[in-house]
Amino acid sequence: MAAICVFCGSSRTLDLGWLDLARLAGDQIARRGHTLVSGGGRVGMMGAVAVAARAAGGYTIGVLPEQLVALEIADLEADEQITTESLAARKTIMIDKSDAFLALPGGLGTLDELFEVWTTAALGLHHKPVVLVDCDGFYAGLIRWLSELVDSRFARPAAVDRLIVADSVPAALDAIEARLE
């Protein structure tokens, strides 16, 4: 099966609904036989997705920069924990170890990771699926803005179309699996 990298919030003060979404993602990734690649922390949604994946029998790989080990509290229960020297090295390893990318709700770090993998895909540096889960309209403003970028010719339609938007975790995983067949 595939190694699916999940980008999501690592905030400690999250609404329980977002934590439930992360748990669903981890559970479904594992139940479908995939490996989870995550940011390597055990707080917020990032921790919830990893704990749920392991609870469902999944294999987890965490990638965490040295500077964030204390802040994001390293997920020491990960089946494989990789510590990097920088955030840039973290993203490179996450891209290399993953067959697909799934972005759940999150903040600046999530957007940074999403845009990195999406941009490199749009440039043809990899052909891995990149899926954005727009649950409850969380990313509606971003999606609208992306459409405006195309309208004003700051982005090519083909580049924007590389981002797959799904409204649920099952739909996102179905889209990933369809593209990996």
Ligand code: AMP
Second form
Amino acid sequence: MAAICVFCGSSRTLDLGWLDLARLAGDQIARRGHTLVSGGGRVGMMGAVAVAARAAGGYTIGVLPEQLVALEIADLEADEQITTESLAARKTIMIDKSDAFLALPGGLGTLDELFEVWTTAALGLHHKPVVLVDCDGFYAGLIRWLSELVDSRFARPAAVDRLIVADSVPAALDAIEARLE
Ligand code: AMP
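Could you please show the structure of the form predicted in complex with this ligand, as a counterpart to the form predicted on its own just displayed?
Let us now look at the entire complex, which starts with that chain.
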């Protein structure tokens, strides 16, 4: 059993398919016996993943900066809801409390969180799995550009390879579980 941190979009205007993907992630994390660590808001995919995890009997931890409590609507039903003084503190606590990271489709905030855990993993500052769910080719452009960074020697292959890419939520959780055994 692990604490799995999910990074994903908080936008209120997403297509229903992305919300379904978030629900699947929350549901599967809980059914596999893991704890969910999330951004602690009720909006967008972030809210959907936490609601689905609890509906499947899972334990959820939300981490929300005080400046965003109103904007992202604090998830008051979380089993643990932590309020931080800043966005930077939010990331630090999410990282400390988690054994692995799962990035679903998202926007700038998701990318910021993903790059933080990935670059620190690539530098050897932690050894926790970092998995990107590239569902329906959402991240195909990013993945292509990253391989060009390796070709042009701006990025080391080992650093890029530290990010595990999966094409579905179950495949992503399988990859995490295999690395935590
Ligand atoms: P987005 O992918 O832009 O919808 O954002 C997803 C989540 O990332 C939201 O909860 C944002 O508040 C959060 N976020 C945005 N910027 C940062 C940051 N610099 N550090 C931590 N979380 C952030």
